[in-house]
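This document starts with one chain, in the form predicted alone, laid out as structure tokens.
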Amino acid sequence: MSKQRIRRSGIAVMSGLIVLLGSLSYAMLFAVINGSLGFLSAMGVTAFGALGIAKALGGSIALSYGWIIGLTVGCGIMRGLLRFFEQYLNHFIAFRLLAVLRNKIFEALRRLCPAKLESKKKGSIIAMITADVETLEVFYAHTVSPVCIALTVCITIVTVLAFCISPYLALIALAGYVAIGIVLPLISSRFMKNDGVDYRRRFSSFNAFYMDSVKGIKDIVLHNAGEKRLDEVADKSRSLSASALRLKKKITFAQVITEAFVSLVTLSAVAAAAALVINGKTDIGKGIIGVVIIAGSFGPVIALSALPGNLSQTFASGDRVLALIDEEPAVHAVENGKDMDFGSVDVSGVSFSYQENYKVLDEVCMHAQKGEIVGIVGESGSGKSTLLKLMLRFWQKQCGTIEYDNEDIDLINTSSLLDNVTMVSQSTYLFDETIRENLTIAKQDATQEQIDDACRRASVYSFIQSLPEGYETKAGTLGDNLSAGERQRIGLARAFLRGSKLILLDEPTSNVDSINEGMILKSLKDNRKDACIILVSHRESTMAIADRVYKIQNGKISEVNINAKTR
């Protein structure tokens, strides 16, 4: 398998994750001046004391020791203060923007479902939203901050060597922070980056294996392919332990080369130091203040030689964030078209491919009207989901038109479309709530009576009944405290309690034994007055109560007389 790359550089990213701060770039510039004075107050701490030390030797200080001793404890009351307040508004940025991330993950999944959903992976989304999202809570409280803050002290002490102590310290400092905080890093990103990304991509196909896995338990254990199931776990557990180890090792690495550095350039401090001092570039007290302020200014520095580990982490989970932001759906959403009140649907020369050269549909024709039943049959794979998914402008026709009440579908407003049509699929989803509430997302204002009808028209009604909490039964997670054909028919009470004028079934009778489907049908043909439904079925059977039917076959349509057939 290829190693994945991130699709954009790591500037990119960083912009990318920064442009999010919006009105939160005041906290952040907050943040950054406290952890500079902090860190500045740090520093105070022990250069107030050289100062007291090159007084005793005999430099000429001006202060008393009173004052080095009370300048000294204030440095660091400041130091908790500004430290505290740093650490604060780091973390109240990063949650914040956690939050605002999840919400525009959601806001991507919603506008390109369901059509670009389709080929992700769950567990893989799960991963972006918690990994990932968590992955990026280092960047912004623990990456953007230190950065700046390393920028602010190393000009603050450059400055302060410069004209204070001797330009030749400054020189020595600047160099070991370029060397440590700009160098080092590029090299050890290099170095690093493509195992940060090997790393996020088996993290997310593990977690998305595994979850398929737990979902799948049942099957998995009447196959009898546990023990292979279980080994395959392993296999991808050891890759995604492998991996880590490789990126820890080289992590280490960077450190040990780091701290190394920082020895190097504090001893280069030191000569050059003892070289002024005997020289008579510079007295003894000086020479003692220069070392003690460079040998404690790498704190910052060292922070951003430590980044490139959890950068390469950071950049290849920005990546896949930034990347489902700015995807682009199949469709876009019709917000200022028409409104519609379904009357009838007419499908004219539609064709349709998922890949090129290789038509699902072809010049599909058909019309269905306001209290009539439409079935569609054909083999499955055929398109018959498609057209339905057309129908709802889930993907985008290719050729031929979709209208609705002589309106083109692609001009009317998208939540007016899907007002007036609803689908029911062959797997409904149920949410880990009562059914009560796993009903109502159709209608959120129904009345139980409404909810009753619903669910009886659906045949379901006397199951919810006979259940001890009733509707407010738990549905479980994935809905695995009922069966599929349970499922199904709350799917299907859904859709009556939800009054949409034209009802798209997608085998609504596939999960459920012959007298259910039975209820189901004759639910179907009693209620289709002041509805239009369009039943897509392989069974012929099920075709009985339809008015007119058409046939699918190798992409093209036409239509067929199923009832005169059965009989």
Ligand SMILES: Nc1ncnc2c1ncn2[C@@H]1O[C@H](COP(=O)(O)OP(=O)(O)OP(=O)(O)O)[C@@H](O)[C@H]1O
Contents of the next structure:
Amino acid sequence: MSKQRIRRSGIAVMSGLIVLLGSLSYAMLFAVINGSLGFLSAMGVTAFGALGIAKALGGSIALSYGWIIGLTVGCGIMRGLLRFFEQYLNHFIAFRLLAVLRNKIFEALRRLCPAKLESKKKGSIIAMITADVETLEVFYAHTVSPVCIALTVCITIVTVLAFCISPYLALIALAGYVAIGIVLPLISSRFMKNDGVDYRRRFSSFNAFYMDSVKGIKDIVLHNAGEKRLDEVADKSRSLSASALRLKKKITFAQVITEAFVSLVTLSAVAAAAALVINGKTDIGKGIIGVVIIAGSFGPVIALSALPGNLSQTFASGDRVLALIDEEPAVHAVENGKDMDFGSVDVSGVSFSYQENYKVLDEVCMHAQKGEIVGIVGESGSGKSTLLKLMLRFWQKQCGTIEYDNEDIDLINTSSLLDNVTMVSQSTYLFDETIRENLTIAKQDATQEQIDDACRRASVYSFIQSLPEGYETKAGTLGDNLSAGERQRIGLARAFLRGSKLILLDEPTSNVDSINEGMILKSLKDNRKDACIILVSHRESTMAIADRVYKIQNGKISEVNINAKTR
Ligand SMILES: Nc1ncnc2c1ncn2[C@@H]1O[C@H](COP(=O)(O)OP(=O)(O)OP(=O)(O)O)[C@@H](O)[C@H]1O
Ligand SMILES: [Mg+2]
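Moving from the form predicted alone to the form predicted together with this ligand:
Every component of the complex follows; first up is the chain already shown.
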């Protein structure tokens, strides 16, 4: 089902990122105005200083020394104030944006969950939430406004030079800005493009590998594969460093070339000003001021030339984040459909494949209704969990119908479906919160009585009572000390607490001993009148409580004789 994704162009990433700014774009505009005026004020300090020197050297300057000193000091103060506001606004935008981006990523993950997330590496999602978002923060705080500031400052200076000093000096400045701010960055971005992408890719793959190794450390130790794994981590780390070094070398080379260009343009301005003064085209005062203005004006364009190295990383990060935000979920939530009140479910002629040409389920039919316990057996990988996921619409069935009380599943509001149907999957995730919070995620307003009852039914009540802090024990502090069976029973209690009318149990007792299994099955049987249970299991002892048993084999389903239930 996975398709090779086409990478967005730089322009598409930039515009996509700017659209994400939303109402923060006004703050960005103010930051740019402050930044531009701030830089021009800074230049005012040197320009008015140069004016003073020019006047002292006999240039025809109309301003008095008092005005010149006043304007120089005024520009200095303005520079400070404007810089403060620019920085304040930039950081305000950056921090707000971090929150906005993380929210958007979380929203996207929620939308894509659970189907699409099954195939995404957790490490790369973590890299996205941390590193990519940080890179984008740099983009907004240190890329967008420098570009705008550079543009404003360059246009202002070229205009001032052209009309007040000399059009020749204006031309030299313009050529310098175009070379340093546009031509060089374009060349170096082409030159570094693949290195930035390569670095981000290695970084994300290293994170995924490292996370995976930490998670699987027990198995690594058990199989005495520590040395090998360590070598692999070291290898990946070395290749990541080599990639970073390659990128850094290119960035440094680009910086050297830029500095050389700045010197070249300044020298040209000095030569041109000298020629103009010698030929009587301008006086010495204007010549000095022109050169001082040009020499001091490269700050914003130099900032631009430093962008490509970051920019290629930014584009790679931006592309990944935008791709996630724009990714189409495997199924769209139904919002304007019908609500349901579970009575029965009918699956008929349903086929499903994750990959083309390989049908996991092939025209499957089954029926279950309130008051029943229906079993599903089948070999590992035969599609049992897939069928349950289709009944929850985690994936879109490819043909056939799944109907709840004669209403097609695709027309039922997703929230109503999830209120009526719940699933205990093969692995229960416990949050790093108290056991109570882990249970009440299923029903936030549950009373103590309801919680106790659900725990008794899942045969986990006495275990929780035996913990020193009972329900208030943090699941995280138990960590791996919580046995798989205890974890599974807490998952079951969570589902019972939810009180859904259809409960899909995927191997609910696979890790539970026979005494506890007996108790859980008895409670399932005793409470069957209020609900319907679809039970997937390999165990015959579990299937003994089922009213009907279906077997999935080679994608086909068939009802098996209840007295001769075999796998
Ligand atoms: N997200 C997915 N993408 C691609 N293939 C998948 C995905 N999930 C499951 N499969 C494949 O679909 C087939 C059926 O998987 P499923 O999990 O439904 O089997 P199962 O009967 O529940 O097995 P088990 O008894 O081991 O839990 C397997 O071959 C599995 O590898
Ligand atoms: Mg399964």
